[in-house]
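Have a look below at one chain only, the form predicted alone, in structure tokens format.
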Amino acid sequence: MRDFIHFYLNGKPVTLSGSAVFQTLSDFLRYERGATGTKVVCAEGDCGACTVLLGKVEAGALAYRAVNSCIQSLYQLDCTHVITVEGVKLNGTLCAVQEAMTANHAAQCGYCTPGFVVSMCGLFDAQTSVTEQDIKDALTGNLCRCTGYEPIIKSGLAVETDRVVKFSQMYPQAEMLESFRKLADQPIYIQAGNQTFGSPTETAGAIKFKAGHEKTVVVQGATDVGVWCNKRNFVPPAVLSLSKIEELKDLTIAGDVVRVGARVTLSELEAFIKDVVPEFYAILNIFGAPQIKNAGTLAGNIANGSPIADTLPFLFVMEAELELAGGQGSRRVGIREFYKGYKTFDLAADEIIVRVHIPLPQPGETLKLYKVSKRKDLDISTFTAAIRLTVEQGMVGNVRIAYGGVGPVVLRLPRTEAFLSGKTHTLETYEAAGLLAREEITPISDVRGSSEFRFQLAENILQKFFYETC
């Protein structure tokens, strides 16, 4: 065991440990190495100004992916390679991204543009040919307040892709990965004040872990326990990452269930489940920010507990089943069972989310999701919905609908399932089945909708999957 994180920046490597680890990536970048080129907008993973390039050893190499410094902390960087806008110049010349930017006049006040410029990189950094909807999908994350995007897409186009070059030729990895080869079977534990930190490499040491300290926060992406931390002065008293557990990294079929580890990140899961369940990546798509989805996992999602967290209302539907390990063993719980009330779990004090299984919807069943929000991309839910049923010779057969943001936890709605169970596919009936709808959902208003906005939601968004599926 040690008491320290090793990672690189922009080619250079990095020790740490103590109190230092606990400070988000974007302040050490910032304040510690003057590296100021990161800027910190909102502070919550919204925008985008603080994208870097976070490269962890996948197939034996370092694959990049953008994420926002902001929400990260440094104890997430072990074992990793950070590449900064500082560092995607080559030879201290501006790169052919950089310098595509500047040719089209790309930048106007210029807050944003170091993020743009890092989310570009990384793109074609992994893609040798690049679409404008490529360009478009890579810079969800990122928010421009001046230029109206048009310039940036146009840059975008104009890079000429034959200069660029790749970051495994800027910064050689063999150092970078037997140094971390070396330290990838050490398991981590820090403590600094009041502040705990620990990383196993076995799911028995999480739970060992989670076990021995109290109020323990588990973490992956910590795309949430971020903004807790930059907005709500939160401060775990034990931090336990999973990042070192390689049997938490699995993501397979057998038979008709997916079965997705605790440590698959959502970009991870995405990709996977594109032509598996096209419903379903569908809403992944418009999850969040590459940056978000690219460290968020399905897992971490689940045990936020939100009722307006978009992946709930298809497990719910597809009644999924979560495999908890614990001091006791393991043990799987269906996912609505798991949910006792808001923020309340079916969840020991040693036990952490391991696995996730999704059984497939099966020939002859619609499965339809929704999510209703004020932007289509990189927002947060109003209302959510899924519907799965099946319908023989024009008549309703088994029936399963899940509502969010309409509780303090997302809702099968049992009456309206056996309302619409052998009832004809017509619109009247679906008509019908809102009305009783809006009987068992109890939503409140907030900054995203009325309650009546909800409820209106609720008894529409029947009517609308009729008419998608009549």
Contents of the next structure:
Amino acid sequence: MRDFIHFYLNGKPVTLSGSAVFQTLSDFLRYERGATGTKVVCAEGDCGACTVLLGKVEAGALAYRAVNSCIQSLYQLDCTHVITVEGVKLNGTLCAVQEAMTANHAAQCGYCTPGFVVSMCGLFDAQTSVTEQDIKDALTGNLCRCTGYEPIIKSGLAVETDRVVKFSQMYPQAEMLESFRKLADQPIYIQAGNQTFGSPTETAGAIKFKAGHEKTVVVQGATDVGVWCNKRNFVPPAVLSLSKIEELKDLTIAGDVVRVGARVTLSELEAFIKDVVPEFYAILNIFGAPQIKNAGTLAGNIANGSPIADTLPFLFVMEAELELAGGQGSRRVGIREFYKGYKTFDLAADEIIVRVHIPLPQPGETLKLYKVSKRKDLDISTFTAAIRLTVEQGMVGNVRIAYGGVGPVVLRLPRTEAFLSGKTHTLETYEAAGLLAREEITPISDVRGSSEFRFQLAENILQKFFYETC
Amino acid sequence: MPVVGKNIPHDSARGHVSGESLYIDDMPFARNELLVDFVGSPFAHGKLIDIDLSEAQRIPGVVGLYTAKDLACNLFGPILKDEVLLVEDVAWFLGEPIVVIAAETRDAMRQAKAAVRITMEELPPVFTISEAIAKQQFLAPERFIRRGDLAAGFAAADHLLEGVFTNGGQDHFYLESQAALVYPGENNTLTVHSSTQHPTEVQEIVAKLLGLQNNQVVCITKRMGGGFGGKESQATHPAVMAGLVALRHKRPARIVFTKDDDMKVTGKRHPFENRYKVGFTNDGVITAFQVELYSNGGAYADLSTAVMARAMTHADNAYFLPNVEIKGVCCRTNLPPNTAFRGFGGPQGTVTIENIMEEIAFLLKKDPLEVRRANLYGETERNVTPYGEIVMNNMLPRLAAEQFRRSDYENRREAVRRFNAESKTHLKGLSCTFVKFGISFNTKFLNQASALVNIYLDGTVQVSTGATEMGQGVNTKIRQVVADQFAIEPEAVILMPTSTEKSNNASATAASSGADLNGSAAVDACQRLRTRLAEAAAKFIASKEADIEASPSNILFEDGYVFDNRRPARRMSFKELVKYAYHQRISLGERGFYATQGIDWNWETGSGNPFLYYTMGCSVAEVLLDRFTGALKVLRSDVLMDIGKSINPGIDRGQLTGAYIQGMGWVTTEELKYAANGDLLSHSPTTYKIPNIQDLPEVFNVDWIENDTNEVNLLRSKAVGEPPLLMAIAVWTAVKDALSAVSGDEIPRLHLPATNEEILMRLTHYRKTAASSVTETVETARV
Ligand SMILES: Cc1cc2nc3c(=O)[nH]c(=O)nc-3n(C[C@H](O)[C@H](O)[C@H](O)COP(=O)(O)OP(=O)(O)OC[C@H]3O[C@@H](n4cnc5c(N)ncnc54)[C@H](O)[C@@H]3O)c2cc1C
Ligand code: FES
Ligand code: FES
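Now the other one: the form predicted together with the partner chain, given that the block above is the form predicted alone.
What follows is the entire complex, opening with the chain shown before.
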């Protein structure tokens, strides 16, 4: 057991304990270290101005991924290497990415620029040759109001790749790995004022912590929790990290079922699922942005329990099961049963989600997933849908439909499902089903759309499905 | 080699990519510095009953709480003086500042904000233009631009069209929110570092509201993290708040708005509601045009009247209107005062007539481009604007012809028609729009600038002008211009932070005029320095060469050297000349001045020559709509402009792409949504959706034509800051075009922005109408 966290910042070791670990990384950088290259604009993960790279041990080496420092707390950084815009220069001279951006007018006012530089450096550290689409995909989480992005994309294409020096060369990788190795199996327990932080190395330790601390908040990517802290003055009395529990990192296919450990990030899942369930991949592809997916987890998306969580309609129609662990042992609960009302769950005070079991679509089944949002990328859904069914000899069967954003929880549509079963696969059928679907939902009007809009989407999506599958 | 016309990097580019460029919140913290913030009105409209500060005062770390009575003066405004900094009696918008707080720590500040108790009586608010009209609640008297005989024009028409166009506002979403840092000096002086487009206004208003003389306040602006008009008049408010604290406590004081607060309490692009009546012939030629422009000005006048003036002078856009009446009215509502935003009313005026062009074409079943070309300003006739200015140097016909070819308009029009006939799931739309944007401030006296040019003994140069750098590259352009004046390397010229100490009484960096005005002032200073240097050089060379007389007119500056063209071999470096001149006791500093000639404007008659020249363009956009979700995708954009002779093609191109995408955001995804009490719900990037990198048109062709005939402006260049934003209007009209494929006999009316919801609700309406086969009567009548 130790009472401190240890990480590297631009190659230099940092050890912190006490209340300091509860501050955000961006505050620490800007106000403690005077490293003001990292900008804060929105403080809610949605603009990328605060992007830093987080190096974590993967397969014996450090792999760097972009995250938003405004919603990362320092306690999440144990055994990582943080690289900020101040840390990408090569011995004081501009790196290849910075040179290309300078020459190609990628910066106008410059406020978004450090974030873009860092994201792009992450891309070129991971990959030697890049396409225009790679560049866009790597920069989806970075907003720029000045340039119209075109010069930034041009810069990316102009980077002299043979001049790119990998971070493993720039920084003392062996030293960092060695120091992380020594600390990896030491659980952390920090108490400061009215806040406690625990990072056990085993599931049992996590359950014990949760049972022993009232109102414990499991914090994984903090892409939800971090926003509450910044925007709703939320101060979690006890924070439980799962990041040292190796067994929660599993991501495998066993038979017809994908098992996703609680720690698996959305980025890892996205890469894994690409060829397994392309429809789900497409949804993960437009989920948030790289910075969000590199930190955020599937378990977090489920446990946050928003009716517009993007992974849920898929999990609902696949009838996924959650594996929960608690003081009473472990148990399984169906995803639909897990939600008891708006943000209320079948989850005991001492339980955590350890794993998600997702049955795979069967041959002959059709699966379609939909996300409607004002902006295609990096936006929260207005409406989501999943439709899974079979069509045999022109007849519809085995229908499962789930809608999000039209009620307090994600909904299955039993009447519409029953109606479709045994009907002919024709436009008229789906038009009629759409009218029925309207009756099964209770959408509200909010900033993302009116209830009429959502009703109409609920009706239309079935017709869209028909045209896509006819 | 001249550097004007070269694509050199932005002068801050290296700092930007390194994260070393400093913005207000990056400036090092002083040990005794105070944080400043404010508490605002809980109601959009309310009478202030009581302010209870007792609880807040007791919080450790809270050092000061201030209200209106702590200000020496509490009335100001950039045009009309109708605005208060802190509410005294009645609050006019939600969040309108009431109490300014100074605290030692962020924690104390957070507690203090929660502990301030404000008691108010809620009054009925007004949020929309129609409500304001019903209540006759206006910010200023209505104004007119008129020409010709409307009645005769309507009588000559084959058709009449009436309608209402509405657009929403737009948040600037500059990434750096409003911010100021104020250092107190001796004898009640203040140094204000402000993220402002208008240091002089900050200086003046800080001085006035705090009871100081202007000369006691220096305002410095190194740069802004984006401005777009949002920091033209509204950077003053945070600056005064920090100034008040700095003055009272004699401690540095800093205020930095959060993005949420910034979006909630600052003004935006004006929503408009425009009612039009147009008469036109069977060929689509407009014979009479009558429009009433109503803007939603918000709580105070701010720049609304000037914005309206530009909307009115751009209601013609690229089209000749023989008989015309344009009325402009600024409505007063209980929203934060709306303000300047790139285009400054121009986009709202322009989109109104572009909308009408689509509708005329729809009614006549013609290609909208044909209608536009039938109305386009001519080069020698039909070339006088409604306000009497002649459209000189008219590039519109040339742009039209060129763009028609480049964009492959004809083939694509046919392809779109075919696609719409076949696709059951999607619709395409194609549209070509024009831009004719007048350059100069409509207010004549603002068209002046000064510049200070100092040469140092090593031959390097510092330039200070009234222009502020917000990313647009004005400093880089001036650097190039000055470097060429002395034929030295651009690296030898540095642009200094904008300061009221060096450039007094400067106009805002606005109206796209920053480089035009300030660059011209810099040239004026350089030319005077050059005259003196040439005299010195002539003397020096003549003294060395036996058989020539000193002749300054023979002196040339080239490639870092100065020589007499009769003795090119005896050249001296610029640096040597500077040293020599210094020893000859010749002044190596100069202040230049520029005032635009030949412009004027008269509101009595609604006429004049308000613009020195026009920047023009022709834009083609193609969109794809999902019939079931309303999702919009921009497939291709062709942007072709006339920007004169570019001083820096890289920077100008960046203005084109940046403004276009910003304009695309305005017409598509950027939607300001308010709660019933006037609270802005879309107050952060989570809910307010500016374009993302993935939203770029799949094909994005951006270019300009060669034109070196703009003799009236700096080195034949043209202003490019605002005009390309209006090019994105084609995206919106393309949506309208797509809808016209399914709207039957009904004119496809469309609100701006064309969000997915707006599009789907329109599509649904047409589907239902088609299903019930009730065709509504077309809003036109034969006369
Ligand atoms: C900018 C931005 C964009 C976003 N875009 C999307 C989007 O497109 N679609 C979408 O659906 N969501 C989106 N989100 C929301 C968020 O990213 C997801 O919900 C994400 O999956 C949360 O994962 P996390 O690991 O970060 O959760 P955290 O924030 O760490 O935790 C979220 C909640 O889950 C609980 N929790 C986490 N793990 C467990 C566990 N193992 N057992 C029990 N409880 C647990 C936590 O206690 C907390 O209550 C976005 C968020 C941001 C900031
Ligand atoms: S500041 Fe916007 S993502 Fe962090
Ligand atoms: S350069 Fe200004 S926001 Fe990107």
